[in-house]
Structure formats: structure tokens, C-alpha cells
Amino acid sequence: MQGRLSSWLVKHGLIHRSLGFDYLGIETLQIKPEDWHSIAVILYVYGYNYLRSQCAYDVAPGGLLASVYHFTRIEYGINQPEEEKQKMQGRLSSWLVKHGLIHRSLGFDYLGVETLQIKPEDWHSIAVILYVYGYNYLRSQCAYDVAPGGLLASVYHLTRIEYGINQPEEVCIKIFVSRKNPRIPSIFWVWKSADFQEQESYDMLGISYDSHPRLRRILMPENWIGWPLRKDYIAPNFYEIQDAH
């Protein structure tokens, strides 16, 4: 299949490769490194005002390297206005709201996942919950500092995989903590894929995951002072970055 975006750079002669969508229906395209940079400024001009993520993965032992970007077009008044979003409750929010379970809904992001926010206190219990509701897959774990001096946040995007269906059905969950004792239990026991993710959000923010069988600092040297992605962050001057290696 071919989509519209495809199409359009077809009709105007802009070489690329379609890659079909993916399982969430998003429309994936390959573009040549030499082209890229001006096929970018066009996507810009074309709407695409958003850069939702940028990452990049080995494609084969010994093979290609990819560097992937994710766009969106932000629009007033496309599908739902954000307002509306938040007025709404999931289904899982109904659930956890019969059920006596505690938690805040956000609404939906932009893609019509649901979002929740989880106390700290109650996060290990409910992710149990979860587990055994069947969402039985964690796709994505990761933490931001959401403002200088103010509250940091881990974010965990949990799938439930059934066979024969072609959309799983995602929920976001939001645990917000101090920065002063920023503690959260741990979902290694639960979902074994937090494992490097967890640790990665404790090395660059400082986020305490309890009962992490193994946590420690992955990317940064062990004797590395501060916590490289808080806002309030300063970096150390090239001299004592010496010290600390």
C-alpha cells in the first residue's frame, strides 16, 4: 500500500521508498541519506511542524545503521481538540474505577492512547493489576524532568499482545515523584524489559527504582557526579570531566 504522503511526494518527483504502515497505521518512508536534509525542509513546509522522536538502531550485526524520525502535524481542530481528550475516561480507567484502584486519567495523547497517572505508592500493585489484565508487554520505559527544581517523572507504554489482533490496545502510565527523594518501585519482577530502561532512567535523572535487582549507572561513569537530563542540571568543565574518568 501507498499512502498519501507517498503519493503526494511521487506527484512532485521526490525519490523515496515506501515502507507500507505500520501496526499502528502510520505510514513509514525511506529516504536516501544525500536527499534527506532538503526532503526534510519540504515535510516541514508540508506540515509537518513536530518532531515527535529521533532514534537510531543497528539493523544487523555487521550491516546498515538506521536513524529513524517520527513527525506529526499539528493542527487545530484535527480529530479531537485537546480539550475534549481530556473530558474523556478509557476504558481502562473505567475499569480501574470500578474496581476501586486509585489513579488519575490524563485524557488521550494524540494518537488515542490512553494516559493515567499513577501514585508512587500504589504503582507496584497496579502494575500487577495490569499484568494480569493482560497487558503483558512493556514497549517503552523512560523519564523526564518536567520542570527546573520541580517534579520528574517515569513513563511506562504497556501493549496488550493477542494473537489475531491487529491493533493491541496501549495504555500510558505517568508516575510523578519529588526530585528531593525521587523513589518509584520497580516493574523488573513484572515486566523483565525494564530491566536497562529502569537503569537508564536512574543514570540520567537520578530515579530510584526500589528493588531493581542491579541498579546502577550504564551509560555515565560510575563516579560521575549530578544527573545529566534534570534541567537544573550544570555540566562539569572539561577538567573535572577528566577527574571523573
Second form
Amino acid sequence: MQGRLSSWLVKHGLIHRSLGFDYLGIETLQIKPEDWHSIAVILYVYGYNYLRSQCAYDVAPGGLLASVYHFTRIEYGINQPEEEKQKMQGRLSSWLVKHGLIHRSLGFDYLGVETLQIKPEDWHSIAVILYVYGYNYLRSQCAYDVAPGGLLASVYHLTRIEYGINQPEEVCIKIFVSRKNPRIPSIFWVWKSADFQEQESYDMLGISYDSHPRLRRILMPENWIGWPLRKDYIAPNFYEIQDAH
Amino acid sequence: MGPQHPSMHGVLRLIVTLDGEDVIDCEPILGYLHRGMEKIAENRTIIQYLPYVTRWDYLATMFTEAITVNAPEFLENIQIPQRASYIRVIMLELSRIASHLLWLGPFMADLGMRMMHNYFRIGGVAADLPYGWIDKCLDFCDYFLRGVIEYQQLITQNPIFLERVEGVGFISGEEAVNWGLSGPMLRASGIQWDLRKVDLYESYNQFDWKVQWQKEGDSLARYLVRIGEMRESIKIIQQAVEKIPGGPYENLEVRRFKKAKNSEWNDFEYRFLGKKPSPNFELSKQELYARVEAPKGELGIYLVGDDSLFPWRWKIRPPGFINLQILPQLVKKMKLADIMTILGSIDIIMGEVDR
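Got the form predicted on its own; could you also share the form predicted together with the partner chain?
Expanding to the full complex; the earlier chain stays at the top.
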């Protein structure tokens, strides 16, 4: 007799306990306090956009205290006008627009992979959302120099690993930062494969990733000065012609 | 454990924190073989860059060449003749066998060879197969199958081997996906993900073969996956050698002028440069991410073209680099001697980790 939301949470590996149904048939779940803020975001993304009521009560004398949240989903009966306007928008882009998440669609790359641009401030929440949406494999993270004297870009290729599919869904996310203060939130905590890769982007281009557990130079020696892969980098003590912009 | 050690893993330095015999933590320090491959690529044309790529993974050199040649081919929509595609598949699978054998070598006994081929070209391969090569190839396949069966009898039933390897370095499927692993490491944890089946590149869909995978997720499972892959590679080679079509081995009319992009092969409008691609191969201003299933995992190239001879950004996604991230987690609570087993089962080559 597991409720619908409970089975969905189980499928995505989110720890909770199902407390059955109350007298009017409303599904009741128990969540641990540590997990609550992430599960709250996930429920919001799932569609529960309306916190109807929040209350608290004393379970038993000398016992625990309970904090209760009633959620529901308020939906509109009509189609939102944004969907009609941009026909060439990718599928993920339309989904993000529908949920009101700010991003910019950069079209498709040469093999047809959808590319989106995200602002650095929004990145950590959108990363969690994409993980919940289904992109469980961070294939590759790299960074490059967009133009001499211009911005730096950090690129993430995400895909969904599933059994038995041809042509898996993939998406490419780009985050642009200025050269003066390149800081991007680290997504190590969402996809652990960003560990060495973000260190390498830091080493080669100088983009620092906030809240990465050990951000330091990985390929170059620890005391190296300068960001080698930037276009304006000059190799020291190298007296041949160098192409630095 | 210093940068050089006798078991041929390349120059990798591990700072291991021990408590008696138990390992508490392990920190890999990379960078001893960093040669600046990506920066060099920004100043070389593709043809000039081909000799460099064999130095990434020097045991399975065909894969590095294949991806270096595939990325611009996708960018410019170049078609390869069927024969060239089959030849490439045969070479790739032979290279995969070589890589797995050499992995098996320091992992168990002593054998191996190292060859820098420089064989692949954009649009096909550099030279056709010489006369009599196919028969030799078939003979090798038979000889090799017998060899694999012999290894299996010696090794897989050996209780000492099993004790050292079973249950060592366990990783679950979910975690493997989250850490971004690929190749035999992912397939040994129960995830059936093989880019040759998923992406369908280079005529792999015309052969009948299965993805090798195991459920356990420990070093024994990885060993079994690699042995299984060697046998499947032999199957693919035998089928390819039987079915190989005649025809040209290289697409000589590789570069078309930009204006006539939509014309057909024998059309009146079709214009081409009637010579082999020389250093004048131009990359248009697009970007893409191309990948192959190398023996170590997913080898990818993120190529940002620039409308000129040189790429603007040539990012190499090395499987060894990403598979190495998980080492600190795998060695926790293991004994000191198990570190080498786990490191061996991850199968890394420092040439591609450091680039």
C-alpha cells in the first residue's frame, strides 16, 4: 500500500519513511531533518508548489516534537504562452522555462547536443535539479578561453545512463565568467566525477570552484604562477616565438 | 609511495596514511608526466598533431588516433568508405586486445609491446592492408583464443589469485555512475554501458557481439570483464575480416568548398580538392564532443573549431584521469598490499592521465 510519491522517492533513492495515509486519504511521509532541505527542493521541482500549511505539535509527553507541512500542487488550466513562441527550443530548455528557471538556450552544437548557458549564481541549484531530472552522469567537465581579453567558459557535458538505450539524452551546460574574478560554485557534491576535472580547470585556466573540498593545482607543480591554457599566457624562460594574444 | 615503482604503472605518487597495515587515506599526486598536450594542440593542424596523440595512451594507440581523426570528421561531415571503416574496427579491436593483455601483464605475468603507429588519417587510413595480412590475422585469432583459454585455466581457478582479488575494491553501480567512471570499471559494477553499442560509431552495429558485464563490482569482476572483452574483440575481428568489402581505403575528396555544401557525390555541382589532405585542413567554427570506447573507458575530445587550421580548444577527456578519482575511496580500510591490486584493476596509464 505504498503511495505514489513514496514509490517515486524510492525510485530515486531518497530516504524517507512512509507513514501510510491519514483519514482523508492523504499520503504521509516522514523525512529526516538532515535531508529536509534537499528533499524540499526536490518536491518543489516535482511539482508541489504550494505550501498550504505548516504546523507543529508535541507527540507525547517527554517524547518527540513533530513539524508538519501540507503541500499541494496548484496548476493552471491553460498552456503557458512561452511554449508557443520559440519553436526551435530544445526539450530541456522548454522544461526549464516551464518551471521558471532562468537560463539561456545556446542552440545545438554540431552533433545536435542541446547547449544551455546558466548564470554562476544559479548553477548549484540547477545542478541539483538536473540531477533529479535524470542526468546522472557527468561525462566531461572542461573550461576554455572564449576570446582574448574576454570571458572564460566552464563547460559540463551531462548524460543519462540507462540500460538498453540508443542515442542517450545529453546536454551541454556552459557557464561564462569574467577573467577578473572567475568563481563558479562547485558541483562536486552532486556529481563526484567533477573532482579532478574541476581541479584541472582551476589549474589550467584559473577558474576557482567554491566549496570544492580540495582545490589545488593537479597537473602543474604546486608553486607554478600563471594559468597555462589561457590565451594570454606566456611560458616563462622560453625564448622562441609564442602566440599570446 | 614514490613516483617510480617497479610495477610499471607509470609515474604516480601516492601519499598513503597508514595505521599499521590498514590504509586510512590515500592521496594521488599527478602531474609528473604533464606535457601540455592541450596547449600544443592549439598550435598544430590535425595532421601535425597526430604523432602526439599516440603518446597519451601508449598501449592502445589506435584509440587515440581514432578519436583524433573522428572529431574533425564529425565536424566537417566527412564520410569514410566502408572498407576503411572495417579496417579501423579491426585495428581498434586488436589494439584493445593489446591493451588488455598488457594490463594483464603487470597484473599477473610478463608480456607486452609498445608501438607508435601513426596509421589513421582523416577520411580513412594511411595505407591499405598488405597482401596476406588477413590470413595472418585469422591465424592470430585462433592462436589467441587458445592462449586466452590457457590463461583462464591458470588464473581464474587459482585460489591464491582469487583470495587476493575477490571482494577487494568494491564499488556499487550508483556510485560508479556518480563518480563518472567508464569502461570496464563501470561494466563490472552492473551497469551495461558500452559506447560501441550506445553510440553506434564506425560500423560496430554490423557485427554480432555482446556487451561484457558483471554484477559484483570488485577487482575480480573487472578482471573477468576485461578477459571477456578480449574474447568479444576476437569475435568482432573474425567477423570483420570475413565481411570486409573492397573499395577505396581513404576518402580522397575530403574537403569541399564551403559554398557547395549540399551537393551529392556525382553531381555536376560537386567540387573537390583532388589530393590527400595536407596541412590545409580547415576546421569550421563549430564545437562538438566526440567519444570512443577505449579499453580504459570513455575517451572523449571536446573540440571547439575556429575557422582556421588550428583548433581553438582541444580538450581531452582521458578515462584514466577520471577513473583515478575513486582511488582514495576504494583503498580505505584495505591492507597496504591491496593498494597495488586496486591500482592495477583500475588500469591507468599515466600518459593519458597527465597528458
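Numbering follows the first chain given and starts at 1. In this text, all values refer to a predicted model and were calculated from it rather than measured experimentally. Here the rigid core means the biggest group of C-alpha atoms that line up within 1.5 Å when the two forms are laid on top of each other.
- Superposed on the core, the two forms differ at residue 53: its CA moves 2 Å or more between the two forms.
- The Cα shift for residue 65 between the two forms, taken after rigid core superposition, is 2 angstroms or larger.
- For residue 218, a C-alpha deviation below 2 angstroms is recorded between the two forms after rigid-core alignment.
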